Ligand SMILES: CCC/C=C/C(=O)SCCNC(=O)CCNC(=O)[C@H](O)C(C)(C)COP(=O)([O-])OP(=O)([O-])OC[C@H]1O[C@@H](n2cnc3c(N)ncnc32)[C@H](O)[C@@H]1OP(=O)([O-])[O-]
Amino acid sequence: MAGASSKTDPQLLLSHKFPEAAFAYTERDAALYALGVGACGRDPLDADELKYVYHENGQQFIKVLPTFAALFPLQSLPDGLCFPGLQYDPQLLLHGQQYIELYKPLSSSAHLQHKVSLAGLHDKGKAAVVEVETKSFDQASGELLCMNRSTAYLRGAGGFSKSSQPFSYSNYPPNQVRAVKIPKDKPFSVFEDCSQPSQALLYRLSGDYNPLHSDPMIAKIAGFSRPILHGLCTLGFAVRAIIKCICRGDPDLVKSILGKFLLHVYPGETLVTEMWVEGSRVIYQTRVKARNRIVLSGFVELHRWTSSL
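Would you share the structure of the sequence above as one chain, the form predicted together with this ligand?
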């Protein structure tokens, strides 16, 4: 299996110790993020969403969308997406998947301590798949607040296996994140939302400044006709739709989230999210309306849900 990336040394990456990182955010960051994933984008009076950006009805703090937690992994890697021992072209990196567990609702400001470790490394031949786990703790109390598992799909970086069996390492049981099977029946709910042509330019201000999302030349080198939307921005749109349609606007019902990025989205495209309820789990998929292509699928696990909600 040795190939283009034979300079890659998986053992070096497996033994790498990522440094801990401290990070603080304020209400302004949480509100900017909410606008970046389209909150109040269609209606500034939206009764379900004003609370993410404004102290509505005298509320003391704004509410924080659960997908805000997905920003923590990038902030926890001060050296960026640098993986010692792995040869790859950063311009060909795509976000493959995101898994988030929330152990309590996020407060509107916090001082955090992030602990990062390698969760997985897989040789897919034409690509390498790297999974990074970030645990975020409240700095003062030491309480674990959330965990992210971020998957990067590194095109052109596969083919580093030394034996006929493709290299594959995971630090978690394979059944922990069950694969999503989209039901055949009619969705329980469908929500349509327009991303803005400037969506990626707004979203990047939440901390992901990868030029793939803003620079036309870099986007072309990466194989796209123009800058594409951040995967986590699309995920933010989808989970916001689920909170609106299934959770009756209550973001605190969300316990865990999985999103697999299946195809790129161009800013300005209309996103249609279809949802099915299976027990306490919402299965969803998001398609771009004009191209009729599924771009994202996954699940959202809820703390409690009854059909009377």
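Can you switch from the form predicted together with this ligand and show the form predicted on its own instead?
We keep it simple here and write out only the one chain, dropping partners and molecules.
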């Protein structure tokens, strides 16, 4: 790999100090996000989901979906993965996976402080894998609320190793996120949900304005017949299905989330999420019904066993 033309400079990237970012969200933001990931999309009277968008039964605050936390890295890095020592074509970026840890349920509004660090950098030859960690704190108390680890696959940015051993850096234990193996037996539960043709246009209002999800010409340049759905939107659909089917509608049971993005989804396609329960962990995979292709897989770790099981 030595002598490759990549402009990735690992030492410059590792020494980069990320600025802290302040971010505030309101109940309106949380409700808009819930609609963006399909809450009440099939039934506006859904007893499990109305609480995400309305003060149901006189509740003082709406409930917040745990995947709302996936928006925080977008706020902490408004320019995306634009760091010293990392040069790549943004059109060649693939969002590989998202890992989220929640230390307490998210409130319906908050003022946050985000601290960002480089969690990993790996030379894969023709590509580089970059892992960025975002820790989100309550601005007033300093309490750590959640952590995101976003993994991006940057095609064309690899080949920067200076020796025969490929460069690889991680600042967290390799077994912190256990590998996901989809069981061969029948799923414990299956949930089918239809995204709307305008789903990506609605979801982008939560802050992800990548034109790949809205501009037909950009989508065609990227090789798609039309704009595709955000991977994090598909993740929201899957975790919402798990909360409904396994957690009896209680989002506060979710402790951590892993989503691996495997294939694109077109807005309007029907998503089928299959779930297997292994202890306090729910293994899942989501497929597009019409194409019968798996587009997402991962797990959701729960705080405790649920009475529904």
